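In the block that follows, a single chain appears as structure tokens, in the form predicted on its own.
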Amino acid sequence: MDAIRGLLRFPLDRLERLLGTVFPAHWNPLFNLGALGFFFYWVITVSGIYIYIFFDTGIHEAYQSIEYMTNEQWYLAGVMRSLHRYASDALIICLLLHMAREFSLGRYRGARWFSWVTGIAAMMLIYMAGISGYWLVWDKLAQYVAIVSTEWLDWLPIFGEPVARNFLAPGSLDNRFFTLMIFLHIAVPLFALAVLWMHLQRVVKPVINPPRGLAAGSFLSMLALSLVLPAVSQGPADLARVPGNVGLDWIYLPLFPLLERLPGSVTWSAAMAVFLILITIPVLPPMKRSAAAVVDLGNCNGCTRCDLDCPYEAIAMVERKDDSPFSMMPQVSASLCVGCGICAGSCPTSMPFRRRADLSPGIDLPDFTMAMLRDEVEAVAKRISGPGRLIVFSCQHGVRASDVKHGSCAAVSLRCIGQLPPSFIDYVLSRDLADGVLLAGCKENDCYNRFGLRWTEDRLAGQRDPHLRARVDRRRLKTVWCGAGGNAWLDAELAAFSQEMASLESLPGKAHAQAPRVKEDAAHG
């Protein structure tokens, strides 16, 4: 499953990197793929209702409202037919797009299995919802798709009749057909909102609006496509005559083809496996599950930073249950916790000063605790020497730490950025442990984790408790936002700030950083 991953996350690296040459890093398409695919959800919904206004539902009627539409008011009523027919397209790209890219990230197991698994019922009523729109157009493509998807439904013994026989001679149509349709075509996207809505309620925050720029410009684009390039019908149906050559929407329509030539035993078979495997690789292989937080209590304050910062609503604040002053606690659900030690980072009681009594924070890693993480820095410290070093601190979704390769750097491996209080750099950077600190994570506006990225900007902007402290000097901090496939960038940038910090005379900060130790020390022991 690792193999195919990494064939697949290859070429969608490369992509996500070149778009990150047209784009900002916050407009990024493959960012922002579920977002858009709402965006489009609406266009198909609006012009849709428009189209449904001058539609009529009978054998001749339905294709003659259709021609009225795209010829006779081509400026309006034409022109939200494209923009329904490219959206169409465009939503079911974003779909599959979004799938292979959280399946290559390994985003569809553990806690997100139940936004993986609805997130294909929801693509399997948008494809239903598509191909029977193309029916009620009902011109030559009508016909064709009807008769393959008919003859394909009747394989299964689940009809009294057989279905496509409607499709096959003059007169067995009737005008209740394209009623149903209509119905079909307005129910079957209804219950896939119905879906997705399920699908975002795991979903801590989630984000179903787009920049409006790109929004704008994704709009803009499909406007101009229906201008130049019109969606137009291929003439009316003829159940006298067999179909001949239509033209496909390669998009909804690839496998139809397929559907046609080979027996109904071959095509049900494949379906039912393909759809077997998508709904059961969130647990296949067995996930080895990081061990859920843990919450000491003699502590914690109940401050809620750990619930406000957690990106999968693994922890809920409770009634508190000792005698404490404090009347909340949190706690955490180890079914939805993912050991991502957000959680952790953002604890005020993660203070790597404390000496004279055990790091202990109030909410802690049992497998990878702040006490192991204090200990690792110390311990890489002592392996770095010479002008500009630097700690390193990585996501281990990001650049590898075995990958830092910098003489005068040594690396830390988090289990994601946000894991790290801001304190810690003061820490390194008050201790004389290194000259400079850096942050390698995941892309920007792209973290494995939802949120980590974002809250660790926050702190050390002061926009976020934790915050870093004003008396860190910021010239001595570096982010690099690289991601996985960043190792040329993340050795630049290392290069280049190693030798800043060389080349300094003096480091601001230091002196009196030292001064208040024991002051610093007598305050969190």
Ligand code: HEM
The other form holds:
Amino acid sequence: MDAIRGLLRFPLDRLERLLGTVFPAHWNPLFNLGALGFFFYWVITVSGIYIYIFFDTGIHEAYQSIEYMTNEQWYLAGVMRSLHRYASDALIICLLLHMAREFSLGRYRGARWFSWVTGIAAMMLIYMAGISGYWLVWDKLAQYVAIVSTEWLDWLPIFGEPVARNFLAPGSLDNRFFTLMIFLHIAVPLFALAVLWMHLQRVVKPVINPPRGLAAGSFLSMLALSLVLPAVSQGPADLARVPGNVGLDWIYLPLFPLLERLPGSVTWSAAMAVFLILITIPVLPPMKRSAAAVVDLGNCNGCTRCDLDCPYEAIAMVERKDDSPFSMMPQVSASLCVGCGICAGSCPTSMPFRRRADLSPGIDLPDFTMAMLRDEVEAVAKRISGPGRLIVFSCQHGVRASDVKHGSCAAVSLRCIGQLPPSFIDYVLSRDLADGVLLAGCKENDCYNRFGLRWTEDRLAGQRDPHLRARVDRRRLKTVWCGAGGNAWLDAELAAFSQEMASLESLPGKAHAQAPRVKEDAAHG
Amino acid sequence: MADIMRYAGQAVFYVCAAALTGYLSFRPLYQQTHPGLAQIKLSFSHGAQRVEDCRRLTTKEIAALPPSERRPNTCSRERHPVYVEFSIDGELLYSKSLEPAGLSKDGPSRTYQKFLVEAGVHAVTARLRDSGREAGFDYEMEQQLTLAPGQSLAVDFRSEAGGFILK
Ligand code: HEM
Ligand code: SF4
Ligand code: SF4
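May I ask for the structure of the form predicted in complex with this ligand now, the form predicted on its own having been displayed?
Now the complete complex, all chains and molecules, led by this one.
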């Protein structure tokens, strides 16, 4: 499984970086695939409503009415028809990429199984909706699609009368069939929308609308395509003839030639196998489940920051029943918690300056505590020497700590960059454990845990609790959002930063060294 | 300047994405069947004759039934299978005994088959028995057909219409 993920990750990573050179990070189409999917869904809805006004149900009328739109009213209905088609194609392209990306990034396990499984359901419905759309045109392609799909369905012993008999010969088909198809073509996408609503139930603050610039670009490109290459029909259906040559929509119908040629037993077993694999992926090995965060009430003051920062809504603030002066306390839902540690990073009691026995924050990861993190920081600090010493805090979803090999640098791996309480940066610099601190994480706007990176930037900028203390010399801090595979980028940044720190060193008056080593308490800067 | 280059880069991306979408939406063309071929579909849905006609029950039989189910007639709804043979130019391409649908075997027997042939003249023979007889056929059709390239011809069956029908 990991090998397949790697195989998908590589080209996607390349494409992400390539697009990153021309798009600002929050416009990168690959970071907005779900939102683009929604955007195209709305384009399809609006264009669909418009062409429905002119559409006649009926064996001859359907084709005629679409010909009218394409030829007589090409400037509006024709364009709408083309938009309807191309936006549907673009939707599938976005969804396939969305799915491949979530899979390649491992975003389908743990609490995310729900989004994964509902995503698969939505995907199947969208395919059904698209395929049913091709029937409505009742041209040669429609005839091909109708016959192949009904013959395929007929392999299952569920319909008494073979449905494909509706297309046996001219005159076999009646108008009611069209009424049924148009009903399906409207009902299935609506049902898909309901499933998509569920899809996002467990996603905190989902990005549903793409940024305006990206939406505008996507819409204009589809509009331009509609004008340059309008969608046209392929001649009226004629049941007295085999469709022969058809211009297939390979985005919706790539499997049709196989459905047509292979026996039903093969295609149905393959379909079932793929379906089962897809929906069981979240529980297939290798399972790596981190322990859920644990609350230590003795150190919790009920400030709610952990609840605000958890990207998985795994924390709920509930009434506190003991005789403490605080009225609320966090409660972790172990089934939603993925063990990212962002809550521990947000807790005001995560203070490395405390004595060892006291370094126990209100909320912490049992298998990677703040005390362990501090021990590790101190251990790696001993390994670096010389001018320009750096400690790198790297997220496990970005460049691996073991890959950080630059001379005077040592790295500590975190569950998420958001696990790092800003006070650790202060700690490293004020205790002179290193000359500079570098944070390395996922790509900008593409945090594995969705908000770890954003919360970190806000904390460093003093816009979100806990703040990075004002006394920290900002020149000694650097962030590199290079993502996994960004090793070369990180190496270059490390080399430059280390050199910069070495030259700072030679200047008189190291700012942070003069900071008094005050005895810290739970209050922070 | 750098900004212009970035926008130009984005434009290139959009053009490529649109071109790919537009292309895959129609091309490459797919050739479903070789242009020189024609297709014959053999498909029908036909209920064979009943295994047993309705008949009067004997007094003994009536007496054997539970009192609430006593009736003068019995009508088993079970049907015979339909046996069908289909040949083109003397070559037997399909022969099958089609079981009636339904748990009590009272529904129609159905089939749906497709055959590809070279365009041109062909002798098509279709035979069917639905009366449970051991040999021979209840319906038979023999036809010389001229099929144009790409033509699709259906051979259906309706006993009310006298047997096999070409569509
Ligand atoms: C049918 C159309 C679909 C639409 C419109 C859609 C849309 C979205 C959106 C808007 C998000 C939130 C993204 C964010 O804010 O970071 C999302 C998340 C997600 N989608 Fe989809 N999606 C679709 C289908 C799928 C499919 C087919 C899969 C895979 C089987 C899938 C897997 C996921 C997963 C795992 C997440 C969770 C991401 C997270 O928790 O970080 N989606 N989707
Ligand atoms: S570890 Fe992450 S997912 Fe779990 S409660 Fe903390 S912030 Fe939420
Ligand atoms: S952030 Fe810490 S102190 Fe605040 S509610 Fe959560 S556990 Fe308690």
